[in-house]
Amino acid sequence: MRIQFNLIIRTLIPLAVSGFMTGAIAADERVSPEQLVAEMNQRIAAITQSSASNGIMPRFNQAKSLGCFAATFKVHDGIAKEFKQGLFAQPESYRALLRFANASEQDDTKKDIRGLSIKVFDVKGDPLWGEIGVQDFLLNSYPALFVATPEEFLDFIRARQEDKITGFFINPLNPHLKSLWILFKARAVHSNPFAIRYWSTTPFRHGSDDGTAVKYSVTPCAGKSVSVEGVAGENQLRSAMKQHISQASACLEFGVQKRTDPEAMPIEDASVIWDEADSPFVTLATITIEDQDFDTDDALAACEKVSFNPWQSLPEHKPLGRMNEVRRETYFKASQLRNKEAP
C-alpha cells in the first residue's frame, strides 16, 4: 500500500505542483454561492494570467488545444420516446464543432485527462443562456470529477494558486484521498483522442422537468477503428488525429445514461460514477469528422478562442446540481478574460 501511495504522489506531481504544503488549509466553511463563485473567478483569473506564454493565455482546465474540428452531429431515427427531448426530439443532421484538449499537460506523451467539448449549431429553441441556436456539451476522458462539491473545488483552486497541491490531497486536517485516487485512475497515456471514450461527469435534465436526469458519453463507433502511429513527441496526439482523418473519417457515438436510482446516482456528488450495469448508455446520435486542415497556425489560434459553457443549452438539457451551477459564471468569466487578453 505504501509503494502504491508513493506512486500516486509521483504521478500527480506534474499536475501543477511546485511545492509541498507546510501549513494546513482548514476545512472550508460553507460560504454563500455568490462568495464562492467570486473567489473562484478571482483565483482562476490570477492563475491563468500567470500561466500565459507566447501570447496565449491557457484555460484553467483543458489547457492545451489538440485541435478543433468541423463535424456532423446526426440525431438518430427510431429513438425511444422517453429520449426524444430537446435536440433529440426528431432525426436531423446538425453542423458541429469539436475541441479536443489535454486537461493540464502541454506534452502529449505524459499522462493526463483528455477533454472533448462539442458545439452544435442551428438548434431550434431558445437557450437557457448564451447564443441562440447553439447547444454545448462538455466531457472528459474519465466518468467522474476528482472533487465532489464546489467547496472542494474551491479548496483545490486555492491550493493550486498557492503551489500547495500535494497538501490539498494529503493534508491531515482535511485530506482528499478519494480525489487523489480518482486522479490516479483518470490520468493516462493515450494514443489517439478519436479512439477513447468521454463522459460528462455531471448530470443534466432530459425533458421538461428535473425529474429525469442523465449523464452523457461519447464513444468511438464500433468497427470504425483506424491504426495510427503519429509522430512521437509532445504533439503526438495532434499527429495521430491528422493521420486518422487522412485515412478515414472519425466516427463517434453520443449517448445518454438515465438516472434510475437516486441514492446510487446522486446529483450533488460529482465524484460518483453512475453504474452502467444498472443503467446502460443509450446511443442517440452519431458524430462524423472528415479530413480537414485543423493543425495550421491560424486554425489552432482560432481553436484557442472558442468558448464552451454547459449553460449554453436548451431548457430540456438544463445542467443540474451545484457543481454545474458554479460553472456557468466561472466558465464565462474565464472566457472573457482569455479573449480580452488575446493578441
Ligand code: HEM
Given for the second form:
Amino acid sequence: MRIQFNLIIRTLIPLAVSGFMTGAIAADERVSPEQLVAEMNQRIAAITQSSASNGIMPRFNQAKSLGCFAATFKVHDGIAKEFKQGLFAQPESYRALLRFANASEQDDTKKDIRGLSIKVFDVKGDPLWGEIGVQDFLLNSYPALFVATPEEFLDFIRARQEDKITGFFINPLNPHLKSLWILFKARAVHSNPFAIRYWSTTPFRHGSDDGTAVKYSVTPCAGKSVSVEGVAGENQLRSAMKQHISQASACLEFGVQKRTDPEAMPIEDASVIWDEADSPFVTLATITIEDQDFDTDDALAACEKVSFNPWQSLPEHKPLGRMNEVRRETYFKASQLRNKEAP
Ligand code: HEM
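Beyond the form predicted on its own, can we have the form predicted in complex with this ligand?
And the full complex, kicking off with our chain again.
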C-alpha cells in the first residue's frame, strides 16, 4: 500500500509541476466580480463553440440531452405555513417541462453526474429575470458542487479550456483535492434517471427576505419504482426512461431543506452538503410524467434548444450567494450563443 502511495505521489507531483500546471490564481490576485463573469463568459463561449458538431452546439454543462418531458407539477395541499411561499403558496397543478441530461459523457454507460432542469409554466407573479409566468429549477445528481466558489469554478474553466484538468486538481501551488474527492463520489453509473435523486447544491430564498434559505431536492416517489430491463449501449438511459413511462408514469417529489444552522449550512460554499439529519427535506410538490414520444428527432432537437436559468424565478425563490449571482449572465450568454442569437 505504502509503495503504491509513494508511486502515485512520485508520478503526480512532477506531472503537476510540469506540463499540467494551470494558470492558478493566488488569493491576492483575485479579479473583480465583473471581470470574473466576463472571463467566464468568454471562456465558456470558446469551449462551447469548440465542441459543436453535426449542427449541434452542446451546452457547456449537462451537454447530452437524455430527453425533455411534458409533466405536471402539483403543489400539495396542507403545506406548513412557513413553506407556503411563492409557487408553493396555494395548492395548484402546473404544466411543467423537465430536461434530463448527462453532465459530460455522450455514452450513457459511463460514470457521470446527471442533471435535471425544471420549467414550471403559468406561474402567477413577476419573475426576477426572464419570461413572465415561468419558474425554473436546476439540479444535479449529487448534493454538493465540486467547487466552493465562483473563483474556483473559474480556475476549473481555465484548466478545462487549456486542457490542463489534471493540474487543476493536483497543482501543488493551488491543489483542489476536495474537488477531486467530490467528483470521485459524484460521478456514477446510473440505470434510470427517473430513479435517482437530484439536489440544487446552491441555496435559494424561500419567502420575502433572504432570512429564510433552502436547498432543493427531487426524489423518486416511494413505492412507485419500475423495473427496467435489457437496456444497453450509449443511449441506455434514454431507453430506460422510455421503458419506464411505457409501463407506468414516472413520479418525483420536489422538496426543500431549510437552513437551520448558519455555520454548518453556509450560503457561500457550494461544496458543503447541508446535513439532512439536522434539517430533513420537506416535500412540497409531486411531479408526474406520463407516457410520451420524447425521443423522436424533432423532440430531441427541441430539447437542445430549450434554455434554463436559475434567475428565471419569482422573488420568493431568489437565488442566493455569489455562485448563483454569476449564473444569471453566464447561462443567458451561453444559451444565446447555442441558439445562434448572439450578434
Ligand atoms: C458559477 C457556477 C456555474 C456556472 C458558471 C455554470 C455554467 C453553466 C452553463 C454555461 C450552462 C449551459 C447553459 C446553456 O447553454 O443554456 C450550465 C448548465 C447547467 N448547469 Fe451550471 N453552472 C454553474 C453552477 C451550477 C450549479 C451550482 C448547478 C447545480 C445544480 C448547475 C447545474 C446546471 C444544469 C442542470 C445545467 C443544464 C441546464 C439545461 O438543462 O439547459 N450549474 N451551467
